[in-house]
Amino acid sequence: MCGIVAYTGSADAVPILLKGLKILEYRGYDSAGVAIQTSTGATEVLKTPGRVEELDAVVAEADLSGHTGIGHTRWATHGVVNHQNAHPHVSCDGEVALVHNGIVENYLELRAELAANGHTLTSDTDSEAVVHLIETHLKAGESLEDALLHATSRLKGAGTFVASARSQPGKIVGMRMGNAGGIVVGHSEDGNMLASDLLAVLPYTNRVVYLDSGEQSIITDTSVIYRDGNGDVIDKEVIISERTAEAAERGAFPHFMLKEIHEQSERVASAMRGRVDFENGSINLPEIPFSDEQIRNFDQVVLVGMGTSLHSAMMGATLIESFARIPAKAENASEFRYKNPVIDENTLVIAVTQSGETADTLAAMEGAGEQNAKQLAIVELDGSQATRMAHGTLLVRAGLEVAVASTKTMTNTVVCLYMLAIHMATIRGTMAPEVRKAAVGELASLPSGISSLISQEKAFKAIAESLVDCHHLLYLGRGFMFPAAMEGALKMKEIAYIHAEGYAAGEMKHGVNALISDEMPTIALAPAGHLHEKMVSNVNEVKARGGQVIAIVTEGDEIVPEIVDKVIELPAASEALSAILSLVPMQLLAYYTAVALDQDPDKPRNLAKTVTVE
């Protein structure tokens, strides 16, 4: 969601909020501005609606300059899109500059105490509510660190907040409360910075720490301290991060999106490498914490995610349970939150979650946790705050994505959960040798599988553009196919503006058959397996209709290509791989149908990235 940078040192800061500021602009954002400190001992706040590009030229006309700043992109959740909802918010006397991520709950009876007690609020944001409240500690003569830690304890909700004050030069202060955000903070010799994403800290350094829940960094150009809740002294482990700078650069392709892609062969292997015995056919995942014992004893597993997540988390329930034979299903964060679920410490609760930091996934773990249920976070981002709420982690290795719309990160998710299943299945005895064999043999097969998908590109461009006058399309699948078909669905929509629906085969009879007309082509995915005859009749309803079909198939099928208008052919695999494998074409699609429509596939609007508030 919104993006934060600041930083403190001997460089400019202007340049370095700017630059991280334009690396964050995936995550989404209505509005930008920053707050700096300059050499008169003044805190000058330039801000504006629209793109970075807009703020840089403001910054530019007025010559700013200074040592220590703290920069904001807001994605609107208080307060329309304007000059004075957008951060950083500034307090009734000027001293104190905030920036802020996340939900004030309680914000209106606090912005009615503050107005009743003299301050004037000049924003319909929740976020200003909490620099008056600064503001009133730093009068009673606290320190920023502490009025920021008073401040937040009247809070409701979860959010980041980083906070500067012109009577404290040179120190800038980030917390995190609950789950919602995140703070790295990033160590160097030239200054130190907080970032609500790492990569707007992988220019300057790759010594990082990551904020916990209720967390405090402290930083001046020479020191970074770190702090509890209760205000005590902590110290935190400085990680090296592994990730480059370099990695966010799209190369030779027009979008992030392609080229993450065109990246998932790689990807892929990357997942599987050190995992997979091929000669012996068997999984090893020494991440698993959990006993032999333990996985024998769990009596059901639990897989929670959002949007694209959840869409893997569908895949793997149906995985564990063929695989493994334990009853498996896939909750929708947001709402396993709050139903109460039947779970113990039998359960085995699966966090599905690119980034690490989904709010409502996030919810979902503490509830789960507080049950006592097993955990595991299937995660990209080691580090992030999954990673330390599970008991363990598999990463996906996906590498980078900054496009919006997940494209690699979900075909790596899937693989994943692909070893996890064989895994358990294995200490479970829920397979037979062979059968393992065969399924870990055919893992091999997937990456030269996608790069052939890819190669097609230009007949998928050419199917694409041939969609750009509908208004509707529908996704049909069964078993595998049915998640795959509602992340078809999804792509189309996030980036190509379409409205598109993904539905399970069967229940076409119960109300979806209304819809078909030669207006709305469906995309059917009908490969070889043991519901290809099935698919193969509802694809027969669909053209009895006068609906446009575009098959997905296994290639070398007699039959669905002799009754449909366009055919996508795939590799021949199971129906797991293959699964899998129709992600590629229908990535491919939306993509395409994006670029013809003339929209941005890496920026689709009211979107972010990562969804750190509920």
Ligand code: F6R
Contents of the next structure:
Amino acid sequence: MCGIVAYTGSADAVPILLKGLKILEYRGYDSAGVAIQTSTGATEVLKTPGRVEELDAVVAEADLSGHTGIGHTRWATHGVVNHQNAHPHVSCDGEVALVHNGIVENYLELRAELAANGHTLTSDTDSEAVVHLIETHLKAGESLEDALLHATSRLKGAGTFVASARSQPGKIVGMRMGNAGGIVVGHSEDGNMLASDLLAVLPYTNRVVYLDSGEQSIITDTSVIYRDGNGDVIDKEVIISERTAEAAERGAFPHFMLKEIHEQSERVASAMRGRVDFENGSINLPEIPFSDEQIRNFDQVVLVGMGTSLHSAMMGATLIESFARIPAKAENASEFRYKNPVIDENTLVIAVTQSGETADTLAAMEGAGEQNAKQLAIVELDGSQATRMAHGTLLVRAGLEVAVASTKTMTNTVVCLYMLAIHMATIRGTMAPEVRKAAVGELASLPSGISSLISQEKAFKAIAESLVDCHHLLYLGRGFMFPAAMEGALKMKEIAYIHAEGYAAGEMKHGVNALISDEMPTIALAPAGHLHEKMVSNVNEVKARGGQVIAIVTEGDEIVPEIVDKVIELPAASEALSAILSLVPMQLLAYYTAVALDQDPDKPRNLAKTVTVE
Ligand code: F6R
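Next up, the form predicted in complex with this ligand, please; the one we just looked at was the form predicted on its own.
To see the whole picture, the full complex is given below, headed by that same chain.
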């Protein structure tokens, strides 16, 4: 979704903003722009549909420079992708420049009111209404920070806003309203920054502050002031981020996605470091904030998430229910938020979100909080909003994920849910010690299992290349393999643009069998386990109807390879860990299919890394 970066200080703002916008590209965008306060006292706005490189060329041509500026990458919600709709937006008198991430729900009403009051609106966006509202307040003699505060008090919705005003040079104001995208404030000796994303400030500073809903940050070259929603000055603690700017480099890999797939073996090891005691066969999760008594008293667990994180949540629900014997279910956060769910203080709500900023997931958490549920966040990005809303956080430690399609964060998330399920089972006494020791011990072979799959990359590439002419694919699985099948299909859809569906194999006879033909290959997830025979029947049914089958099986399987067209072998593992392992070949299948189709797997069309609007 939209990216924001702003700088004011002693350096030239232009290269800082352009570099920041380049870094923010991974969030997904369709236009880019900057507004710079120049030495003549003017505010120059340059923007363009298309890539940051195109903006770069426009800026170079204009020979733009200045010490204060705001920049934006737009991900269109209201209004088509064109020059007028790109940000920054400016007020009628050219006084105010504004960038926005989020949605102003009552924009039609506001635009009509502003037009009736003589404002000329030049774009079709919701955001532009805000810049004209600020203009009205500035004309009444308010400071930029008060004008932004009062303008946003008229808005319905959630978003982040960053504005500058020509008559108040050297100052930039940022504000967060609700849970649609964050603002990180970067403190440095050479100037101060605001950005939608930590990564954009890391090349300059690791001293950061995250704004909470309703808060403002007013930055100049030498000062940073924080205010609450009443306009009162507040103290915020400066955090030293441990992330480095290098995390956003892709090294020798052609794409971030491939780099991130390759990192998984090492990353799952870091998810386990200090948390798994292989000697005693136990799990140690000191970050879980709930007492043993609270854990024993939970009478249900609800995991909420979206997209890939929903698939992780589905696996987590099965793990928690089967290990810790608590009724557990995964809910799509965008549905959950509008339900009237039965939850209370004995419900554990687990928000599964790598970014910690997904608008629907945060809204689901807000609702759960109102019902006094206990909340745990499972996230990659420390300091994100979900971590601040939950009672505690389990960091997945996958490392920065830049590719839009999640890979390593899902693997690590499921590993964390696996550890959590064992932790809860231990406290609740629902796992016999020898069963627990086996479940813990098995984790030791996960990194090498992932490495051995990655070493077969060439074979997966060849299979992927055989899929390029397909228009439809079916992914089938049962048990833990059902969410894995959904995830495999999602990866294929999002980066190769091939229609793919993940189905519970038992559902086939209830409709989907009608679609089977030699034109729709099936990826059948049939590893060893108590559902293997059932999957064999499903595979036979597909074959009997002329379907091609690519099967993912456990090495040594003597049945399935005999009846299918192509085989991918997983190292021997339990059903739960087989599901984690199966993600790796499916990620590589999607990746190499996208590459063979000449698509950029890192930046799939119409998708954003962090979905900060609902
Ligand atoms: C798909 C993908 C998305 C995200 C979803 C939730 O590859 O990455 O489906 O999983 O947008 O994002 P988070 O986990 O940040 O809440």
